[in-house]
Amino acid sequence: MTDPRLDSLIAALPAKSVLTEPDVTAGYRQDWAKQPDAGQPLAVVRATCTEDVQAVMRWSHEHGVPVVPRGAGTGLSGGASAVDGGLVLSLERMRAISVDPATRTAVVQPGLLNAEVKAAVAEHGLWYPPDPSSFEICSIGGNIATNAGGLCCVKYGVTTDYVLGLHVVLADGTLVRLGGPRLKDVAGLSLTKLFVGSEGTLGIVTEITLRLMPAQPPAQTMVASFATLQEAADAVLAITATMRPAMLEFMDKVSIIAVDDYLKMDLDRTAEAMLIAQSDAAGAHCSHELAEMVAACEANGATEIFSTDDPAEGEAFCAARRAAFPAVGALGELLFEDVGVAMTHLPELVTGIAEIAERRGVTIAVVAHAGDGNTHPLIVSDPHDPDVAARAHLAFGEVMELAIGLGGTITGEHGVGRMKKDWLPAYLGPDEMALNQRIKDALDPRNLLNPGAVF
């Protein structure tokens, strides 16, 4: 029987926006974090516009009922987990996009792809860098709340970097729109950062204004193996010392044979990481970055070298480095990380993850965005075996606490989400997490906006 409270908001919305029947609502519960807590939802709304989302925070507001936003359902830090009693608002059915080649824009709603918005500005002969490892099927409104970076970020930057503009619902149902196409804009506070990242906590980004970039250059590309996990890491700060690479990822052992198992490439098993750069320098420049980048390994003890300029082989490789996720995730549940550490502080966190693997007993893969010292470390659990679970949970735990005690970061780009919210106060220490918790009071004082996460 549907919760009388909803009928009010079935009819202030289009028909079939609000769905109540359990077998449905159970497919929105979880992102693929795949908390197992997860609440229930009391029903699920698919929005199809700004207004749509007006009036959902209006009833929420009305009736203190939690609003729990949800985009592709792609988040890995349990961010969009539902709440028991709550609504999980959904942004699918919000896709519309114009491009501005004029002035090299884009405005965008929440529910399109990442790859549907690269799709649409490049008939422009324009470009969208951010490219998260899972930019096909991930939407440009999860993008946004958790500031996603991606393969190319070591030299492009990441989602808030190309954030001219948004339209926000805020937790009382007002809208505000915040920026807009211009390149350069001081006036006021810098809201428009304040609301990336900020993990549907805030407010509910309804509208995108993206900047854009022409074409990318086509990139050259270069792999190379490694007998030593502090070769390879000594390899990225060499190539980072003298250059900007358009991509600098990295592979541990662990990672390379589950992507050889799932993909069949002929990888090279033996080694103990891999690392796979590109540069898309201008012209001849090209080449003498990818000249310099195999020198560098070669001086760090590279066991084996290729490089091409042949894209469709460089796709191939980058192509691994993607399937990094759903390869691993055949050997076991994962809990996902996204530490990150200055670059200096890279050897000692990779080799620290790898010591913390051995000493837990469990299987941790790590692939990296390494050329900006963003990794991801991917524990393998076993939900079914409790000292399994346990184990690797108290891994998910060390890690963090291993990047804190670097110097780094608990999430570089999958956000705090509900996985990481009961390291937050150790990373940030007491003043900063009371200032987050007024702009949160402030923004949102009856906590009715995604409950539970980060705070």
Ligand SMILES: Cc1cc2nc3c(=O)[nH]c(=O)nc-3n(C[C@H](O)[C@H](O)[C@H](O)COP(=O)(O)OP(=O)(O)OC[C@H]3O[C@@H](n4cnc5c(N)ncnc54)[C@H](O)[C@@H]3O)c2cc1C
The other form holds:
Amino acid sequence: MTDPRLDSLIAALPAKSVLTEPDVTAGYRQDWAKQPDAGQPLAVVRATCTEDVQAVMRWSHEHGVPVVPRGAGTGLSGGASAVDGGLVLSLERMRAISVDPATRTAVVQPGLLNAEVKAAVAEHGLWYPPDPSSFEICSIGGNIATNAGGLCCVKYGVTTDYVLGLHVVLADGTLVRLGGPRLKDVAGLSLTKLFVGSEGTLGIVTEITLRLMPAQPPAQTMVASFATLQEAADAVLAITATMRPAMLEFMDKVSIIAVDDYLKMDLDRTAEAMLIAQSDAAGAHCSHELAEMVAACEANGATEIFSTDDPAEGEAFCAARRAAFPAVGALGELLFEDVGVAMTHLPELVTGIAEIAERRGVTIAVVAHAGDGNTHPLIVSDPHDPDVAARAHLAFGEVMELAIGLGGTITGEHGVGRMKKDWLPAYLGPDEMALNQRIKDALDPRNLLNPGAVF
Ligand SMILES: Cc1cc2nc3c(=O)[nH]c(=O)nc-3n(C[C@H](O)[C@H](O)[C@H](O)COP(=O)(O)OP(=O)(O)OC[C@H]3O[C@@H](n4cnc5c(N)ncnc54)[C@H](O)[C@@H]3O)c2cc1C
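Moving from the form predicted alone to the form predicted together with the ligand:
Full complex below, order starting with the chain above.
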């Protein structure tokens, strides 16, 4: 029987917006972090417009029922895990977009996928740069809520650099309209930025004004293999000392072999590390930058280098990097790490991770957005073997502690969610943690928005 408290919510929303069938709600319990202890939601609400979201939050406020906002559920830190007796508020049906080539902006609803935003603006000769590897399956609303990064961020920045305005529904149902299609706007506090990356804990994003770029020039690509981690790291530093590559990705030996097994690409399986780099500089400068990258890799002992100006060939190598998650995922269930350090500490981080893997007896593959120091150690766990699962969880914590010890962060782009919140106080320290909590308390005094995530 449906909970009678839901009657007034059902009445306030379009037909079939509130789903309570257990087999349907089960599909909304977890994100890609697959937390086994995700809650059993009271209902899933599929909003169609901002007014629906306001109605949900007013109802939640009245009944004291928590709300977990959800985009496409590709999050890797349990930020969209359901809570017992709460609502999951899915934004997947809010999919409108309008593009204004004159101001080079787009107004987008949160449910559109990142790839759909890119495709829609490309029809106007424009480009939305942020490119999480999950771009074909994650929503733009989720990208805003996690401040998603990606491969081209080393040159073009992360999601927040493209957010000019937001419509946000607050915990009590109030709608605030922040910013807009203006490149410069310093009136008041930077509230738009406050909501970007807030992981659904401060408000629900229902409309986004995005800043766009002219179409990206065609890129040239280079792939280099190295016999040691140090040489690969030195090549990264040599490249970034002289230019801003459009992409600079790293794969360690475990991920190279996993991807080669998965895609049969004939990668160099003896290499300790592989770099994939791109230049998208204009005109002849592109070949010049690529030649400089090749020279930097040669000077730092690369054992094999391949370069191409063919976009399709280049894309095949980018696909290899993007395939790392499913390829390593084929070895077992993954705990996704996302720690970042200053680039000079990359070798210590990767070597330290290998030591943790050895000591804990678990497989850890490392891929990294090397150009910005953000790494993704992929820890292979086995939920059906409690011993392996326990050792994988210990390794998960130790990787974050290693990063903190190197002056790094516990998350560069995936967010804190529920998986990493135990390490947040150690990373932020007491004063910054308390400031975060004061902001949360001010905006969501009854802790109704995504309780258990981040805080
Ligand atoms: C194969 C794979 C590769 C990935 N690669 C990358 C990568 O390169 N870079 C990267 O940054 N991430 C990556 N991710 C992680 C994930 O795709 C991103 O975090 C993405 O931004 C999540 O979007 P989503 O729509 O799936 O959000 P969800 O998982 O549904 O939600 C994520 C968080 O945002 C909140 N939220 C969602 N929508 C809203 C909204 N409208 N208002 C308020 N809060 C909201 C949720 O409550 C939750 O806390 C990858 C994931 C996978 C599976």
